[in-house]
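Starting off, we have a lone chain in the form predicted on its own, written out as structure tokens.
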Amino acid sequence: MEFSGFFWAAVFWMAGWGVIGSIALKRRYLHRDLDTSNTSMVGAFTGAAAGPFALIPLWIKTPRLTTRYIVLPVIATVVVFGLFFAKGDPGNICVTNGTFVASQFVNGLVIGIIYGFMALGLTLIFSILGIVSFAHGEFYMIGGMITYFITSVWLPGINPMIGVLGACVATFTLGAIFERMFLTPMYEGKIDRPVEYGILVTFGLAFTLQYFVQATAGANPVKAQRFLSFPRMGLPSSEDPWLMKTSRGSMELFESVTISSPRLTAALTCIFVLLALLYLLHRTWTGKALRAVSLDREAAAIAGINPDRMNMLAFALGGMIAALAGSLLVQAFSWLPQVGAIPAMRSFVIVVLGGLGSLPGAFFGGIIVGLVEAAGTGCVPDPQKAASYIPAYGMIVLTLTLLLRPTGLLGRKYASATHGQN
């Protein structure tokens, strides 16, 4: 894949004006004593998309930077970069093959929803307890392992839902016991440095679970049988009257887009779990109690809420969600005791991107990471290089997020890992 000099000149133009926009717009808003929370991101993407032609009016008028001022520059930057990419490498498969592009987009969307599914539990734990669980990937691994053994070893032929429910019950119980034994002392004033303690104790749980599974189940990869298969569908159909007509008959927009049944199942489940969590947190007494504890532990206790019980419930639910993701994906991937490492790393990136403590932010952050990875790997002709670049895309997204908007897309600031309890 060789790009022309025009493409590299365009890239440097976008990068240069992006840096200028980020710095200049923030200084302009600081000078006028205006809100600067979105200036870095808006300035960077506005400069990258249109250079001085859009930055100068924005610099002069200094409007209130709402969501509209964030979304439009990001979309414009993606479109402009795509045009420069097509001009710089016109023979690339992402430029010449519409079916391939559609397939990459759909699969990137599906895998992004799955990434968001994995990050939901981590976000829930942080939003309530104020700590980052470094054992999150191991809960994901445990869920898949339990489902595999129930459906393929202990009770072969049983309904797969039994295996999924078994994994959820086991990991919920494990999370509740661990939180009550090791994390509760953080909130009772028995730990001098709760932030470091939370990191170390969850790291310890991760190592314990990983090597316990390796010692008992072995290090050989396993994979469960497919739970169910969706029927083959063709959209759009050749009989659709609105499709363009040629001398050869109907011209379909795309030849075919294939979606793996296990991945589609996990993606649909993710959407359902997100809606269920939002309903729990905003429409039920338990959810309101969880949110109260996340905002002010002492005030919640005065109102009659048991903070320890809410923390235990949050950690158990977060671990169970990760295990649910693993139990649904064990039919799609080979499962090892170390399988949770990479999903956990992606979850950390997604949580930072979406905003610490925001469930919708984790969902949309996962979609963004999935689409970026799909676009990046699909446009690299060499499959080996494409696979090796996958971790880099997440790090690029993480770096840009920390530079332009440290609180994430929908996040809020936290004073400490224990919400002010030292």
Given for the second form:
Amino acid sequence: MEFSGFFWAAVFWMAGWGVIGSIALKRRYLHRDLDTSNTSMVGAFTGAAAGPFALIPLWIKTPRLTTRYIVLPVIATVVVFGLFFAKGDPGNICVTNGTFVASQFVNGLVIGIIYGFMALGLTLIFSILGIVSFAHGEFYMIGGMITYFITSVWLPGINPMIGVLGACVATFTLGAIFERMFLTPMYEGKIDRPVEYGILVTFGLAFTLQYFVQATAGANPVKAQRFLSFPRMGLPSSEDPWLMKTSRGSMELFESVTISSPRLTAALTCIFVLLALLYLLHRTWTGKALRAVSLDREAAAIAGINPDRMNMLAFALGGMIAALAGSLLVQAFSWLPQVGAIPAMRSFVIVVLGGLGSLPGAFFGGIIVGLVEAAGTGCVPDPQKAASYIPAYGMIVLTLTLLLRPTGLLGRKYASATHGQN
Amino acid sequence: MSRQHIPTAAGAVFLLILGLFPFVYNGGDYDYVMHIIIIAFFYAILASSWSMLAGYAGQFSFGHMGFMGIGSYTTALLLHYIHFAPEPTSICTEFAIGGTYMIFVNPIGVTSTSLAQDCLRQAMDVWDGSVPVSDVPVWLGIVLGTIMGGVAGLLVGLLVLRLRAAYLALFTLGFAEILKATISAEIQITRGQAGLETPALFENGITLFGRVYSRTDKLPPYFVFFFLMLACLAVLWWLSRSKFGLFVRALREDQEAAAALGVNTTRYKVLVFVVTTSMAALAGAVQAHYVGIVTPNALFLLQMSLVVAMAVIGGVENFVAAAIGAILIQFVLELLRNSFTIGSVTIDMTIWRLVIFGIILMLTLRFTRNGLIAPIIEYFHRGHVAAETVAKRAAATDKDGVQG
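Please give the corresponding structure for the form predicted together with its partner chain, as opposed to the form predicted on its own shown earlier.
Now the complete complex, all chains and molecules, led by this one.
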């Protein structure tokens, strides 16, 4: 099934007014000597949502663009796009089948939490070291591999918690050693152009790790057994389980939304670890020191914090978070040495969307990207193409973010590490 | 001969050896050895153009293989879909140009499971050989591929103007990934993973130096790639010596300062993208005809990693060193291919060589920032200048007590 001409005309209309809005509004605000930091985004979304009917009042009144002016057009754009989609393709499963939509939504939310959690590691590394780790996907892959080997090959039948913990310990150590050997010299002035060095050396690490795993573990796809089987039950009663029904591998809510056990356990563990991480960052001395270094390196050093140790901790912790995401998802997806590339790309997208260096931003960005991907895979008519285009959905989000709001949703204008942004 | 001329002389000897090699070499595996060198030239073009983009201009683009893919897919699609015949097929979309008809073949995708044939095939069955059908010439496909690569470079360059360092790297990486996803997904048009077949560089053979070479002979493509590489290096050399080279290096060091001193940063940033991406596309287009098939696998991240590693190990801030690095590394990688057995353990070197390679890459980055080959050239070329500068810098540092 293909989209009708009407749908493409509508998309063209929205995109056209979006472009006009973002350019025109910025010029207007510049002309009037007003703050232009949000104009591109507001203009683009207002134009896309309502075309000239909302742009003209904005053009005439030029109000101060507060959060309200950002959030409303974004919601309106999503709604308008949805309406056009429904009109353009009335027989689509996303339009006719409410149960399917609810199921996609919940699954998008669940996987989005895991994505956000993984991106959190990347943003943690960036906020403290000021580099983007290109080896993030490989940490994810290694986490899954180690868990698979512990739970299925070396010690079959062992509590999967041991496997997850083993993966965490191993990747934490690896991250710490790598940071000491290759990244610490950046901060001792031994390397000129540290940003480029940071990109290339983590890229080299990714390359090495990927082929190391391929050489030792082989290139055949592997998959761990699911960690947790639900007890078979129905709520409120097993005869009429309208609220909740479980089988061994999955859970059905309200007789419509199905969540598989691996994804649910992964998402719940992620939330749990996230809370622990927040506790660490906000309530302990180490966490406060980490945040202090991310705000101002020199000042933190004056206050008696050793920034180099915080670097090491941040890199190891960031890698460990990715590995934890991987070790939780190895029960849901089949695992290859190359499996890290797409999650790594997705983490980058999420981190840029949420704002480089912002922890809550990463989490919300993850949920947004999870939902966008769920919508993309569920609603695009040709399912085979839809699946192939999964990386593209994220990239559309990334391109829009970079064009309209380069600082991201919750980003700070400047990162702490002086070499972070230029 | 003074010390300064040693690299030039060595380079000349190296080129002479490469130029004479196909005539002199008569050992075993002639085709295999030639193939390795051809691929080495291909990587040399990619690595040196990438080092111009990343090392000189500081634009760390990880989408270089994407542009290469644009080049190869442009020529492959063009030659696959457009044909000329003196008579109309009356099934296909076609236009009359003078006495010939330009025929657009309808996309049918991979046909292994069905017997559906494209419209030109059907027409040819009817004609039964009475009407000669001709393709787009290979050289035109390559030229258009190069131009398309340049245009894509222009668009991406304009889009990433405001992005720096990590953002740029991420965006270009994503660009290449989307391209790969699109090509893999649009099976109808690109035949996805099955790949598009392309005619050979010299489909009807070629006569060189009084000898006739058939389409499968390695010598003609060897010299095509050899001279392409020399041409690319010459263009890069000329650019680096001109105002352009100075300006893009200024861009790399400090964009604001360069702009303040009157460098049109927008123009040069976009220009360096266009130049290097069209080189990548050129290499891709020629390689598509040499290999005979294009698949989206060529855009894999591994290929990009190889180019990056070659450029870095050679010397990312010196495109000649990057090219030499690419050629040498291609050789070393081939030599390391032989697996061996220690006791009961078989070491599969096809993978382990890449691990070793990655470790060398990281160590090179860490300890000799300029790669392994660039410092050798530097040592002979301007060792005395460098020593002087370092001494001056050290003196200045001691005085101010400030680190760089």
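Take the two forms, find the largest set of C-alpha atoms that superpose within 1.5 Å, and that set is the rigid core. No experiment lies behind these values; they were computed from the predicted model shown. Numbering follows the first chain given and starts at 1.
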Item to check | Core-superposed comparison between these two forms, residue 354 Cα displacement 2 Å or beyond | outcome: no
Checklist entry - Once everything's superposed on the core, is residue 47 shifted 2 Å or more at the Cα between these two forms? => result yes
Checklist entry - Aligning on the rigid core, do we see the C-alpha of residue 364 shift 2 angstroms or more between these two forms? => result no
Checklist entry - Quick one: CA shift at residue 68 between these two forms, core fit, Å? => result 2.9
